[in-house]
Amino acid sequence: MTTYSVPPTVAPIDQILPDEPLLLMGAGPVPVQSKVAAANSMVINHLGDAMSQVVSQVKTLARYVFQTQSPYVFGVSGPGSAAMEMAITNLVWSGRRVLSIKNGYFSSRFEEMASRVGGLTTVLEAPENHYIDADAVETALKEAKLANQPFDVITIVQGETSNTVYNCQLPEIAALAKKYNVLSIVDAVCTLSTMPLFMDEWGIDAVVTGGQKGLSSVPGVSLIAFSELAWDVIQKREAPMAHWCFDTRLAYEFWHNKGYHYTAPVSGLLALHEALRLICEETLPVRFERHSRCSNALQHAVESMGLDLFVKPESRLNSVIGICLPESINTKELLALMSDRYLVEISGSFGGHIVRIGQMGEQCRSHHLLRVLHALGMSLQSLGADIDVPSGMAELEKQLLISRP
């Protein structure tokens, strides 16, 4: 006789949840619409009419959001890193040699993926805490070919969220790739519809991003757009795809002849469809004009309430912005008075003292903007610190009515 154990008893979702939903301002996810909320709360059948209508449109809205006329766009069932996977398993295997380019912790992630599926990997590192030269890496592409040793991969990130460092010299790298024949992948997971990203008139091959950072959408669905020329290079390769899940020639039969490859995340496409319909309706130059204008007057607000910003102004990433905490601050017990007493949410770092705030999609309000600053400022002085709140709050007033459109 079979004796089964007893069930366990837990809390409901409502209890764990505080009453009042938090204010989500770190490096993401972000807060959504209501539009693309009510979507993702939607469940259809993955291969219906309905849901070969919504692929369709979403690859044509994702087309604008990537700047690109490529017909080779997709969803990935996973986060960004499942679309930054998703690039290498598809250009990379064993063999293929890869410059990785490093600015810290997110950009370190694409050397490991090419490792793992037999990738020769070299690692370009930045200066700490600063932008890549486009010298360098040219430097760096002519001393392979010159050893007859080319790489056949680049990869970089637009905007390192984990350091807040912005890899401004990304067009003229990626011209290079062009250059050198070297096929370049770019994240832009919290870059993407928050400031310019062409990705045909700077010839990328590849580019990543999540749903949950830029584009206001729901975390778990991600998308990648592959170029004419790293689609083709896909077709011929020889070598076997390390990640079934992953491979793009599969992946095409759900994302273009409407046919099975996985059960799509539905719930999660719908939310997505609204979020991109959202910044086409907006348009990415008003998008990046709001972003620009958001996250300059919070840099603004915080320097005039006596913090300094992490990074300098020249490698600085306007979505989300590196803030360093005085020596006496523990950043733990700061996010966790943050969190209880005002109900706002902002990220701690990875390694450095500092904390962060996003600025990315819907997190780029106003009354956002003065509810996080009043958040981080009262804490700030509530835990001891010598921080003066009223010239923060006033700045960031001022600011934002000297930059309104």
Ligand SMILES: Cc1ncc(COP(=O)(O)O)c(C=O)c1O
Contents of the next structure:
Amino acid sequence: MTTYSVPPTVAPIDQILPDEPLLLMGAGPVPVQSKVAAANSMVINHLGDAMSQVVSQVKTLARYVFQTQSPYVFGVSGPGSAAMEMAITNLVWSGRRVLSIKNGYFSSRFEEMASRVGGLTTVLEAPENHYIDADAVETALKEAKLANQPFDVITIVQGETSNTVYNCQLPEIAALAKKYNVLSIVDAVCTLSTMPLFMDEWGIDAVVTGGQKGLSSVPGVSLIAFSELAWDVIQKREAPMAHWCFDTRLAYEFWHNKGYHYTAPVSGLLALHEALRLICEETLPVRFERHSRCSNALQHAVESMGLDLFVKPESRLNSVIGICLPESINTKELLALMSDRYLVEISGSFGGHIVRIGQMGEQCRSHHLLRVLHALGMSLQSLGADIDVPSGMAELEKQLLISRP
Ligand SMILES: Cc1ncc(COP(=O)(O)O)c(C=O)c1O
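Coords for the form predicted in complex with this ligand, given the form predicted on its own:
So here's everything in the complex, that chain up top.
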């Protein structure tokens, strides 16, 4: 006779979550607009006419956000890392040479993914907490060519969320990739729609992003765009594709032929549709301006409180800000206090005595900035740090009055 194990009794979700939602001001996920949340609450047929219109519109909207005319835009079921894996799986295979630029934790993921599918990887490491210099990239490309071992693919992150470094020379590096006949893959997970990226104008071959950061959608559905050139390489490759789910030639069925690949994450796609639509409604120039003004305001205000920013201005990301903590402060205690007393969450670090505040999508609103700065300052003060909260708040108000985000 079959015996069943005892069914578990656990707390329902409303007993796990706080009565009032925490304000998500960390490195993602970020708050979403109500239209995005409402769309995420629906389930529809993944192969019906409504879904097919949604898919078509997601591609149209995403093309604007990527600034590309390329037809080869796809949604990806999974986190930003899944979109990274899709780019790598399709463009790298056994024996392909990959130059992987490393600024920190996330950019080194590309290298790991590339070597797992058989790529011959070379890591070019940027100076600590600094952008990679285009000259260093050109030297690596030139040397490999002279040695008769040219690279096939170069990987780079636009914004390294882990240490808040911005690769500001990305346009020059993408141009170098073209010059040396190398396909470029760019991780824009934290930057897309928060800082300028022009896929076609800069000549990038694959751009990946997640839903839960700049786009202000939900986690779990991501986007990828391939250039015509990259698509041509994928069509002509003879090497087997390591991952069935990430094979773009199969994904093409769903994304471009109204056919079946696997059951798409319909709710997340509906949410992504709304998030992209709201970005297009706002327009990219207005959105970039809002992000830059909000981020600058917060940066000035943090400094006015008496805290240092982690990265020098020339390498500093707008989308996520790294803030150095006084020696005496225990990061875990600080984060717990901010969350318990002020219902605000920010992120800890991947190394270095810092915390990170996100400035992506819906995080970049003046009421959120005032609340997170206040929570940070008051919590630090409670933990004994010498922090000038009024001066920081006054600076933020002054900056926001100037900029009116
Ligand atoms: C720059 C960057 N790349 C990749 C990722 C990975 O995204 P996900 O956690 O959605 O897989 C992140 C996540 O924080 C990121 O910030």
